[in-house]
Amino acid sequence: MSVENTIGKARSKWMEGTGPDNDVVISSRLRLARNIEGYPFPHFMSEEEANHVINAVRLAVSEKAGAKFPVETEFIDLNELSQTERQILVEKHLVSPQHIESPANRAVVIAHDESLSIMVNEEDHIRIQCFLPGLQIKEAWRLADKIDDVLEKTLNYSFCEKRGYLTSCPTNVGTGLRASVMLHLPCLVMTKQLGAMVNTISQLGLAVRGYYGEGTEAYGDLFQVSNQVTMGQTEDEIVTNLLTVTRQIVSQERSTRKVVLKNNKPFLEDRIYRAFGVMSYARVMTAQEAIKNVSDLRLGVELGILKTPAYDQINELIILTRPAFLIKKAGRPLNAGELDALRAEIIREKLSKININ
């Protein structure tokens, strides 16, 4: 699988629309932060030291080191990609926005099915990320743990018997583990219950963030829920806590959907079919308008008002209409008006092939 295929297609493993509780949970992600003993953290490294880390990771994931990953991977030097191509990796959640700000001396390892990415020289030397569709956070943890074990056969991690894994940011010290789920919560937003829920969740050591994580907006009623505490709990305790809270959120969103549908069915049908109509015929559409309409289309499927499109088709629409993908498709820079026109065209084309009923 080539780099061009990764940046040329919109779908990733986490977008399949399968897995447990997939009517509410879009995807599960587990991230492990690790650093190599004897090297400064990335922000303090020299160019030579950064290159040493890249070469060490490159060797660790190669067949020469005897690496036996459960998935096939490709090593990508970020400096060899264009700005648009790097941004596509962000849009697909394979790297963070911070990772592409200064691409020199930075790299990423990506699985062919994109269920795994390993950021090299981001905030930490190594950030292992595993992505799966639906509520599969335990499965993502098992996959990340296997990858971690393979890397540790070659790499000597910075580890303290008292504090655990040492990381650039103090909030990651300990397990270095961040577990998160991406949720679609339109009815909790609609009924203004989300604010109170966020307050409750924060008291349980979890955080609610926007679509691209910390400091980002909640586009299309999509939210990320993740752990805030990495020290003082085992990895299994962190994962179990997130799983328990997520199941409660799923239950509350589902029960709210039933109430809203019972009391406001005409309003909901109008909202959903109106979104479909706009998406089918609009000639210009902003990114915010697109994701709002895609969210409403998904709500129609979740409520049983619509039988199609499938969840994977809806998830693909989100990525296809992001700016970098549009620029890649056009093959040239686009101004805001051109982006909005091409976005509308792609949405019309995709929906024309789906029998909405």
The other form holds:
2 protein chains.
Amino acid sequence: MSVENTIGKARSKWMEGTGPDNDVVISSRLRLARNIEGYPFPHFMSEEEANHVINAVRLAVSEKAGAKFPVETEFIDLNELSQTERQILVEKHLVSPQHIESPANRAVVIAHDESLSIMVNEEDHIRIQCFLPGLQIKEAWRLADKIDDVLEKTLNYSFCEKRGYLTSCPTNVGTGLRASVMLHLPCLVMTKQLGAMVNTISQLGLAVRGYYGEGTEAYGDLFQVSNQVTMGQTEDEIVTNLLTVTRQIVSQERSTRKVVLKNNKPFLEDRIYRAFGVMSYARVMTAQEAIKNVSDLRLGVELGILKTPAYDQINELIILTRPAFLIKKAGRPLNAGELDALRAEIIREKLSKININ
Amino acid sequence: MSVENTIGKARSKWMEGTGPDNDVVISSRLRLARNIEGYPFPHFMSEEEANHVINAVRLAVSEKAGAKFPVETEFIDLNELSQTERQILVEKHLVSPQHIESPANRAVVIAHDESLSIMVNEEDHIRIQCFLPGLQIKEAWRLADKIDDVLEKTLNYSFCEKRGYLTSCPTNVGTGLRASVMLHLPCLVMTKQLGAMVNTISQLGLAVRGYYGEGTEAYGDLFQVSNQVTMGQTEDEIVTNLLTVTRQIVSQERSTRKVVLKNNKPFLEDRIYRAFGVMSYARVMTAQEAIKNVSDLRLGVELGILKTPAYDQINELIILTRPAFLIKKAGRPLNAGELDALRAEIIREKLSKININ
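Counterpart to the form predicted on its own, namely the form predicted in complex with another copy of the chain:
All chains and molecules follow, beginning with the one already shown.
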């Protein structure tokens, strides 16, 4: 595998559109924060120390060290990539926006099927992330746990008997575990139920965020729900709590869909078909409008109004039309107008192959 | 010919989309107001007098009286029609909205090709109206003049040597002539030049109105320009004045189109193709949105961005999607939601036969 594989294609394991409850849950993600004993946290490291950590991780994931991952991986130094390529990794959720802010002395390990990425020297030395389609938090945890065991064979983690895994930010101390799900909640948004739900969810120690995590806007009716607390609960408790709350949200969204479909079918059909019509013909489209239209298409499939596109095609459309992906495709810098024109062109091309009738 | 011909089809001579300057001028219309000597104006007539007038006109247009019209006509008593059918005559501009408000003792003579209609007992005893596609005010006047001559053979018009033709409303006294053109001015609207132009036009004794005349909104970038004064000018002066001003507006719209196309092509293409996309897929559409979208399609053809639909198909779409036409098609009363759904259906069906690419 070359990095071109990851950067050139708009598909990842988590985008398959499969998995349990895939009518509401797009993907599940689990992240473990780990640090190596004897080194300062990344923000306080010297370049030399940072390089030591990078090399230690590079060795830990290599076959030389006897690392046996359930998936094939590639080690990528962020400095080897262009800014556009790094941005693509963000757009595919493989690294955080923070990770590429200063790429020096940072790296990422990516699995071929993109079900796994390991950020090196982000906020912590190591952040293991597992992504699976649908509601598969436990499965993602199991995968992350395996990766964690492999790394631990070589690396000496900072661990305190009393507090658990030590991390750069106190909110991650303990299990170092953050689990999240990406949900499509068009009918909870439409019926204005989400605001009240977010309050309840917060009281259960969970946070609701937009599509690209903390501080990003929730557009396209897409929301991330994740645990806030990493200490004082076992991994199992964190995962089970998120699973339980997610199932409640899923159930609420589903019953709302039924009610909305019963009471407002012509309005819904109109909204969904208009989205398809606009996407099939527009010559200029902003990222925000694109994701709104994609969300409406997905709603059409979720409600059974449309038979196609399939969920994986819908997920692909979101990634394909993000700015860095477009710039990579064009092979040159694009201004805002050019981005919006190329986005519209790609959407038209993709939809022209889809027969919704 | 039966009245079904007129009410069942959405095409009239003026909708052909042909004629001079048809890229801006949809149609030309000329109306002559006439009254019969010895009868009060319609608002003050007894039923008996109204019937006398109706019978006099019925005879005047009949072959028995030796009437030789350049086009075949039919005499229709408004009471013979349903309210929906009368409304269709309004939607096709063959009668005024006022004419059908109280249909008792009122009639209309309609030519088979709908280039001519004669309202009987509207505001005046007789209103001869001629409609032609494109900028053909003189031609419409010539046709109206011929009809006027035919009627005058039998009917004794109220005429005063000093004031000219006497009419119910003083604004029509004199020539009794009102000439108007229907213009499509999307680029003058887009560039906000129309407001200032309307002021100038008013100072030249002309009025600018919306699609259905006095007091109606100007939607779909469609405007009627007509003379305000009927006295103190000869017929020729009125017609020539309107022709001159119209040619100036046409020229201004055309040069603005060139500028807009040069400076904003992607924006224009997007607007036009989106209109096509929405029309091809929407499930619900208000009359107002329909005419806005039709206007955008027309703009696409005017700018050469679209090769189809042809102007006659565009004009037909406007009429086909008016409420009374929809109700007639459904064969039963429709509520607002049903109207919007049927409108969207008819538009989809029509556009599915048009290949714009």
